[in-house]
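One chain follows as structure tokens, the form predicted on its own.
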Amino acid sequence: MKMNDFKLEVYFGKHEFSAPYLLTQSDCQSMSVKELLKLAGESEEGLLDNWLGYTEVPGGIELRQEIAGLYDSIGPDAILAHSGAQEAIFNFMNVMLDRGDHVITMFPTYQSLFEVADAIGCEVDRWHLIQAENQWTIDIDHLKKLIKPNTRLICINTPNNPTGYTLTNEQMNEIAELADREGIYIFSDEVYKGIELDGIERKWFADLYDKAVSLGVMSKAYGLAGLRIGWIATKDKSIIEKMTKFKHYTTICNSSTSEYLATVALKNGKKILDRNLSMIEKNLEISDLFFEKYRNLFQYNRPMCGPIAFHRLKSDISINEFCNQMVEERGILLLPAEIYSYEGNYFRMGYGRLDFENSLERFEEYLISKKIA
């Protein structure tokens, strides 16, 4: 299999660990091991006594029990842990898809949700999010029109990266019913669940439909990317079996230390999610003022969920040129739309970091110095 470059990772490889002002990050503020244990009220003894041998291929039972507790109708045997979300996406696509299968993917979205299928030789159609005034929306009638006799899979990304758009429970039910009628699998990237800004709890797709797979991870909503723990949940036992056997050729099993700390975090998940949601809400209040001040320069697309949004620069300046020049001259990092293979002067902004206000101030200074604002 020949894969195209993962544009986001190539771009971040150049700038993420050198630019001082990260205004585009998709994960929430992380913490140290010490901070996590303190938040959880745990001593260091449990971590120090953690056994450093192999772990179970599906993930340890205690970890899978905590993950299963996030769902209404999923048990530990319906969970398969992975090294982050990327491994889970790659493994799923490889066991479920064949050359010539038709795949529909929400767009814009995380690149691997369409790139892996394309590399396998699938026919891939994009189900586009729609820009409506200062927000994003989706047309399910358009999804219906994209379905073909050979449609094998619908890839959902809700809450969506990069727009911050999230499906309603009613929309999710409608998509699940449509897939059920047509016998189509659903793979739903739901790594931002738990930090919805409207306070409404959404179902996981795995709870709604027997042939749905829900993707979760510790990296995004929980802000614990360094643990490299992700998972899939599904009622379809054949998917679990196939992906388990495929995992024998990728990571085999996860780090025991990571599984231990992920279990601690999930036991205290509400505390962590509430902390991160509060941070996002505070940063969005600052953002509201900024984009109102510069409403003639930017189209402000406030997110519905999560720590990212996809705004538009109202200028003849190319967004690629704008972002590249800014990071090289001032170390301010934003992500241009081209990274998502998306047309238009859009850029991704992140709201989940403690230093957001300072980074936004540096952004404003740049705009003024270049006489853009």
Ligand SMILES: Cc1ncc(COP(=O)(O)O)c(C=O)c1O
Contents of the next structure:
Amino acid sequence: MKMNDFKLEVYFGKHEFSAPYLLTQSDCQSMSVKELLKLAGESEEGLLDNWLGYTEVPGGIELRQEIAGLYDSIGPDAILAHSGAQEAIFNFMNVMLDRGDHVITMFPTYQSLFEVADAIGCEVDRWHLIQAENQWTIDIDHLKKLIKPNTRLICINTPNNPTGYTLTNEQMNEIAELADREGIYIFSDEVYKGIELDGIERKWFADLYDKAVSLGVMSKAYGLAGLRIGWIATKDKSIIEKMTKFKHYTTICNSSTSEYLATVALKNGKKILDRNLSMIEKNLEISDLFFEKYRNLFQYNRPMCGPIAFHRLKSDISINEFCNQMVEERGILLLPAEIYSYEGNYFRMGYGRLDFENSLERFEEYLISKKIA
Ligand SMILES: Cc1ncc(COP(=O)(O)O)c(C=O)c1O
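Please move on to the form predicted together with the ligand, as the form predicted on its own is already shown.
Now the full complex is given, and it begins with the chain already shown.
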């Protein structure tokens, strides 16, 4: 299978570990092992006693029990752990899709959610999010129209990367009912779930529909990307079986230390999510003032959930050149729409980092120095 470059990773490969002002990151502020153990009230002994052998292919039972606890109707046997979310996307598409299958993908979205299906030889249609007044929205009638007799999969990303748009529970139910009527699978990438800004907790698709697969991860809402622990949840046993056999060829199993620390983190999940939510809320208050001040220069699309948003520069300047020049000259990192193969002068901004205010100040200085603001 030939894959196109993963544009976001190529761009991050150049700048993520050298640019000092990361204003686009999608993961929440991380922490050290020491900080995690302290937050959890755990001694270091447990970690030091961690056995460095192979782990169970589906993930250790303690980890899967903690993950299953996030769902209403999912048990540990309906969970399959992976190395991050990326491995799970790749493996799912490979076991569930064949050349010629029709796939509908929410768009814009994380590249692998359409790229892997495309590389398999599927026919991929995009279900576009719509720009409304200072927010993003969806049109379920458009989704209905995209369905064909050979539609095998609807690929959802809620909360959405890059827009921060989040389906309501009612919309999720409507999409699940639609897929059920047509016998279509749903793969729902829900890696930003857990930091809803409207205070309304969203369901997981795997709880709503038997042919749905929900994707979760420790990287984003929990800010623990270095653990590389992700998972899928589904009531469809045959998907778990097929993906387990495929995983034998990818990573076999997770790192035992990562599984141990992910279990500790999930036992204290609420504390971590509350910490990250309040950081995002604080950063958004600063962002609200900034974009109000520069409302003639930007279209501000406040996110509904999670640490990212997709705003628009209202200018003739190409957003690609703008972002490239800014990172090269001042080390301020934003992601231009081109990374998402998306047209228009949009860019992704991240709200999950402690130094957001400082990075935004550097951004403002840059705009003033270039006489853009
Ligand atoms: C929507 C979405 N899905 C999956 C991933 C991959 O997550 P991970 O890096 O934990 O594998 C990302 C990472 O940015 C993402 O934004």
